[in-house]
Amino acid sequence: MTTAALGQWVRRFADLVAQHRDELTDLDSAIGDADHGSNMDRGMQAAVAALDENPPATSKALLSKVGMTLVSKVGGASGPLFGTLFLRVGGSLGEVAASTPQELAAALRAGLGGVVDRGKAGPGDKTMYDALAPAVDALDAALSDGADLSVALQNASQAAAAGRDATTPMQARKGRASYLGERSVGHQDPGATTVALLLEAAAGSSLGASGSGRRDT
């Protein structure tokens, strides 16, 4: 899994956010500020532009640039939360040009930890955690069972989508949506929806090219 593959993942995620921008904004209009889609689209387009302007050579440099761009360009809670996710993943991978699938899984778990540290959310709070945590668990489980990274990422993507769907009947306990109380029930969480796009992007990118565990060069 090379730095180039990580860059393709980021670009694929940016494309998916742009494609689903209006959907994400509609979801946020029901339980938030009605700006999640436009904010994330603006942030990811800025992140891709930053990568194009000065392509990073290492995993940490690439993902840190994405994370810092999101923190600076995306308003509300989404910028700090998704920015922290990318920053922690990059920090875990380190200043290397390639990583193993197991290192990616550990990095995504570190990213989950960053989201928890930043947002203080847990299972059932109706946040991005409810899609991200099952995805990280599914990735770990698949790799432990001997699956190659492409299969493991497909499993993680499916788990994220299931977690996203599971937020609909939940009552929000964190963030602006929590102010609505029972009125938040019946609405899919936009942050969890964006996480599902992130894992869909990973599964559809070249990240799986590193196979079952060797370090690519």
Second form
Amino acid sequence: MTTAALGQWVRRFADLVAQHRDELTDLDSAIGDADHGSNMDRGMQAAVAALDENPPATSKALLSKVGMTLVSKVGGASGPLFGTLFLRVGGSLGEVAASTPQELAAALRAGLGGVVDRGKAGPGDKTMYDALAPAVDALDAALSDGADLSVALQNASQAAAAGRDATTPMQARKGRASYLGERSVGHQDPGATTVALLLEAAAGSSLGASGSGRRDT
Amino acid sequence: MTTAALGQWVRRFADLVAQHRDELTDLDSAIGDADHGSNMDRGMQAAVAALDENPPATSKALLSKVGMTLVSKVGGASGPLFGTLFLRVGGSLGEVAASTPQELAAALRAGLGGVVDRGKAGPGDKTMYDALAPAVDALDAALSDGADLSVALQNASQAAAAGRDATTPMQARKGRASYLGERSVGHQDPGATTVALLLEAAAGSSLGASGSGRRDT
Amino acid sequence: MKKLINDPDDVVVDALKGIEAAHPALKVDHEHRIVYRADAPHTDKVGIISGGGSGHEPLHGGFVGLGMLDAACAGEIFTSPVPDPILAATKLVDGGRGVLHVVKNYTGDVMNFEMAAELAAAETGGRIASVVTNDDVAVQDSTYTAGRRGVGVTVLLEKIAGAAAEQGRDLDAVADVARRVNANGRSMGVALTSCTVPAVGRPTFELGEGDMELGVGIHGEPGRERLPLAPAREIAAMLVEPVLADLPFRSGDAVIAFVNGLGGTPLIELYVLFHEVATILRGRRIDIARSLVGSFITSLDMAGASVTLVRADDELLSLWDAPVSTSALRWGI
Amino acid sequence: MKKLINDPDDVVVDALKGIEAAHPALKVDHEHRIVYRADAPHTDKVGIISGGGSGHEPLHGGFVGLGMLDAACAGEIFTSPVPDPILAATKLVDGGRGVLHVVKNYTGDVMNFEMAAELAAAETGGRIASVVTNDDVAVQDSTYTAGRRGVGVTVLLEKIAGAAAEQGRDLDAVADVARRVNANGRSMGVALTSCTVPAVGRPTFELGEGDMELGVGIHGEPGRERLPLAPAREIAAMLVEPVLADLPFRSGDAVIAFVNGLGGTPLIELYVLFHEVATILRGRRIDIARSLVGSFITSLDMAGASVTLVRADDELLSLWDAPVSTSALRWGI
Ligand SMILES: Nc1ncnc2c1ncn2[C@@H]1O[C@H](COP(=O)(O)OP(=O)(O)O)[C@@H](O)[C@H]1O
Ligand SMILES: Nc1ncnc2c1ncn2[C@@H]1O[C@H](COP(=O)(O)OP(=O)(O)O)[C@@H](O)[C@H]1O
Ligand SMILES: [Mg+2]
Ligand SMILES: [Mg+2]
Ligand SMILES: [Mg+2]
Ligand SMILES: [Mg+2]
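Condition change, the form predicted on its own to the form predicted in complex with the partner chain:
Starting with the chain above, the whole complex follows.
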């Protein structure tokens, strides 16, 4: 898995966010403040522009740039959360030009840790955690079972989608939706929806193709 | 003309104001602040209540009570104006139980003077002056022509009504309506309308009956 | 009608109770509806009172205190107080050096204050001077008419005259300063929505979703014209230009610039407007020596704003800077 | 949408220019949207900064000045500022004795301030403490949730912590006082109308002509329940009772009572409400030691109000009374 593939993943994610921008904002308007789509779209457009301007050579440089851009352009809850996610994934991969699937899986788990450090959310709080944690678990499980990265990312994407859907019946305990108490039940969480797009982008990118089965030893 | 007749006049005026309350307020809403009817009605009800409570013995006492009540209950422009009118009429008649028609006419002219002192209005300013001045003139003229008080008050009432009607095409130069400039044209002045009611009350009261032709010499 | 009130007829009475409960330095005469300094009267200074219809808060009760008013008479909503309370307030604050009446130029206010002054002179023999504010350039001035309305200048005048009184100047001198503020001040306002008088229950005037009323009065009196809602930049020009032209203000003048909210407009918008006003003044080389931004003379819940400029020399500025301690305006103490 | 603005996207930028033009004691860093004391940093005191989404004016920029905040970061309307400007403000006011961050408890605000604090610690090594306000009893508190929102207490806390800093206390002591204010303060609000976010152009929520939203948040977040509009007397009870019950406040307690307007409600109504609040407190033998009435933490043009009570001992009261000189709160100097 190369740094270039990571760049492709980020761009694909930006495209998906742009396509689903209004849907994300509509979800946020039901249980939040109707800005999640525009927040993430503004941030990812800026991130892609930053990559275009000065293409980073290492995985850490690339993902740090994405993370820092999100942190400094998005604001609200999703800026620090998604920003930290990218920063931690990049930090875990390090100043390299390629990594193994296991390293990618470990990096995503580090990213999940960053989201938890930042937001203190756990399972069932009806947040992006509820899509991200099952995806990271699914990725690990598939790789342990010997699946190649492309298949493992498919599994992770499906797990994220299932996690996203599972947020609908939950009562929010974190973020703006928690002010609604019981009235938050019955609505899909916008941040979890964005995480599902992030994993969909990973599964559809060249991440799995280029790195499948290869180990840098 | 006795103090009792003055009391009757005041009560009749109060009745007419109550009957025309909404009309007066509607006129004021077109070129003022929509309170003239309720202002005058509140004031005259209080005046009648004050007379009921402790019936004054002299003309001055009676009309001063009415005037003071208007001054202290009405506020706005009409409180001081109608209050001063009654105070000056009473002051001119003096501490007597009866007066001649000529004395009544002189007293009303004193009242007009009070309105002018207070409000500085003159002919054509589209105020109560434009109904009151012609009424006082008509009363004087009729009495000089030898008419009895009852007829003279009829003339005065007609002159007040004509003066009231004449305010419609005028552009206001005094009071709240003056802020409207040209847009005040085409509306009848509320204060002039009330003055017409005051003279209608005089003509319909026992003022003329009891005092007709009699002179206290 | 959406208001935080009890019975619409009790709004003034209830608000006065709130003022009394909130501000220990103030007392309230509930019978006469007078807000006055708890330490009144002062024998070492001229007393200053003002008053008028309610619905313009913090005017006037919010300006009672050291360095400003000694007492304020609250009439019914948009209705001048009658002479009795004005007389009572005059007596209350007269420590022997006379009393200044600050009156906004509305027929009813002028006449009721005048009657109170006559009664006071007759009853007490104390000296009374009156200053009538008439700064609203939306209304054409003329000696043959009721003239301009008194609006924003009233606030600045009460502050400056209050400082002059606090210095111990005599009644004529205090009245002179007050007249000088009025003579050098002009205002103009704009409404984005109508106000709603509680006892009436519906808006005083209809204003379309895309319209504004330029030159509106603080009782919802009609203005100069109805125009389509414009950006703050253009509204600032529509307010400032007639104000500048009327005095006229000239390049090199120093002014106190006052951007005032009419009750329903939040502070963030007043700052946007102030920025545009300042930009215009800068372009005309008029120096903003002091500024005031906030809702100080309001029209119930009306959305909108007014701009007041007072040309100020060093004396007026130093009186402006003098300590003041009221519930709505306070500094230096 | 009826607002005195230019382009909806420029409201915050334009308002900051207005603040800069109106208040010579303040400076504005336009790039980072920071309002700061012209004389910052101070080497003899702890720096205090706050910030958050705009639309709550005068909060926070109106509280920058001697005895209160050293700087305030203005985010977009209702959107927390990102870490960069918070970091910049932190550096700007750090005179060597550390910096206190006052943060309202919203997920975005908490995380952005936290990141800024981490960055500052890494970059400068300066000490930073954070206090998060969470006084809104309309939201159920729990360690398992995001907890209560930070609302009215923020204003009182900034004043009191500012006074403690001005006395020269160290960072821990200032943070302690701040936490004590928050721990002893509770608030609840009611909306009579929705606010309208400029960039959105229509009301955030629909509220029928006869309805009110009890327990609303300052961003137009839904409240506890929607009820028919009630007289001020009943609304006061609906706001005060849950506040009293939550701490709980007890007979004999002395409190700072703060009746706050949400932006579209005029002062006269706030005084009507304050009267009712004071009546309830008197009945409970709770002593209003100090009071504050006005629009200090708003929600754009929302009509409505909130009630905040802070239980205050002599120390907090003397810090409350200490001199403060900001554009929105000023006394003693
Ligand atoms: N404490 C938290 N931990 C994890 N995720 C959170 C937390 N709080 C909020 N989120 C996520 O952030 C999303 C909202 O993002 P966004 O609307 O951009 O920010 P804001 O709520 O500040 O407007 C929610 O849908 C949720 O998934
Ligand atoms: N300067 C004045 N001189 C004479 N009459 C006046 C003057 N100003 C106003 N009026 C009269 O007062 C009437 C309005 O009275 P009212 O509505 O009760 O008072 P306000 O204008 O204070 O609300 C006008 O219709 C006019 O006839
Ligand atoms: Mg959101
Ligand atoms: Mg948001
Ligand atoms: Mg009227
Ligand atoms: Mg009136």
